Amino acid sequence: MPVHAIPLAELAHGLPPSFERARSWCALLEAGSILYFPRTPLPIPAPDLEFLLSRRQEASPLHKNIAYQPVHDALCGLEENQISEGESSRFRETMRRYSTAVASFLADFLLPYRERWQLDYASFRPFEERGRQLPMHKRNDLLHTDAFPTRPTHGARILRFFHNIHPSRTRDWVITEPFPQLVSRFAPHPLPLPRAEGAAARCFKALAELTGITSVLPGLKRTPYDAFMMRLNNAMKEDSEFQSHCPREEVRFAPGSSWMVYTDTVPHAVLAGQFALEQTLLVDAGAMVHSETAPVAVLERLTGAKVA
């Protein structure tokens, strides 16, 4: 699962890339690569950067990040008793600028996906990741693939663009084998469900159920695909054997760098780092340049059924 570095010189003279070049970057992402910009193509305006780095929020068991919702131009995750109305407005303006800048950049950089995505949350991550005390299913430091418990994607892919804004520290990740191998590990062939108990068996059961789930959780409209992806996320975190003994590759993202990755299919954990920005996009699985790599396609091949 390579990290593919893209120097700014490759973005020649600020001109949009050719369709063929943009398509090649999409293909790398779909194959499980992390596209890494050693120096971000989206520098944060100095006043915004100073404002963000001055934020000190007490770690909350309720909120992992401070999130901006572009569709509603709204923030969530702020500790209201620790911030003035003026600071809240400044936060929203800063996050709006960041979200808009990322969307504008990716519309050209990932041209085949243009108008085939939904702009999801942007987030500011002010906390030190090392040693954070969070419930198991919310922990960032355990290897996982992303799924949203309250925002089903219905098969759309989760693309995330990150930016390490810490002035001097790296943001440290660890990654492991990509999605097809991961599914084979947690849901081995052949069916039926094995007798073994534990996280891996529960995840296997979720895959077996994909051909027969017809009910959804009230109000969530969760498809069989979303049900499985959420269970896979939890099962990975619960499985101490997997966490301790799976193949691992450490990646350190430099201060002032950016990177993007399909976090629904690249298992990752954040071990250390503070002060990061992130924008999530939900990309139509039908927009993939290699549609067979989408996780919904992988699961449909395994089950022989439509899952989203």
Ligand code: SIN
The other form holds:
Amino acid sequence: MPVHAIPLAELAHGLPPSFERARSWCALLEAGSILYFPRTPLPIPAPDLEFLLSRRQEASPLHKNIAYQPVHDALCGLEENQISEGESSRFRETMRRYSTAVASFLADFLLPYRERWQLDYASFRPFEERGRQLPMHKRNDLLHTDAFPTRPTHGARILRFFHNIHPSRTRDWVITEPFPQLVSRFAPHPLPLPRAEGAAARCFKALAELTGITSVLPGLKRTPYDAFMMRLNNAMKEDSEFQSHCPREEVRFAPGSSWMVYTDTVPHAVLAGQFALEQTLLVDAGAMVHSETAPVAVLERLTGAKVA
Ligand code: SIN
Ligand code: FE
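Can I have the other form now, the form predicted in complex with ligand SIN, not the form predicted alone?
Then the entire complex follows, led off by the chain already shown.
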């Protein structure tokens, strides 16, 4: 079942869940489910909500979402000339509160992952998603799995926690077939399989060549895993036949709801909606309760080599 709804009543009135319960939620995520809270367990304080919804929409939809970096307590993506210093620090405080609330909720809710993740960026998504004019590889209305062009994860999982803060409209996603099927659809056939000594090295090279990405960023080297995941993201977006004919399931997230999902393996697209908050966590692949489901493990099984 791709969408697993969790009513607030299941959260045991604010008490931390048992380890077994938390483990079952991790397992659902790892199996490709979207964990959906029809009513968010993390309501945004009313003044923060009012502030976010009042952000003027003068900026062109070509602009990026606004990102918050918890490690530096810094915002990026804000137009300097469109916002006063006071507003900017207000923004930062609001994002800091969201980010902190998500991290502390997930430390209990996903107990087996506690201290096995890095708190990555949070984002505020103020633009109408329908009809956003973005370059093809940046489009989020085409089905894709997530990979970061400038921030390779080296095998860590991309877990995202969303909140639809629009007062009345749903946020509309579409999802499609699971990761192992996608890999066999998009990966070149056959993937290189090593048979003898030295094959692992050959595999690295072959995979990097197949993905077409051999460039590295200073200090941020892409492993064959990162190159593969980036290439998969682009290949899905480029394939118009796949986009129009793959099995599609629509999912509408209610106003005031939250959901979380491993977006590195669950192919998704956002078709419509406005005003969302999101927090990304990079979860250590070794922390998975079913480690064989991690994409790094799927690719290693296919290639017979270490890819990250
Ligand atoms: C995405 O990761 O593709 C965007 C999802 C969203 O903003 O709802
Ligand atoms: Fe995405």
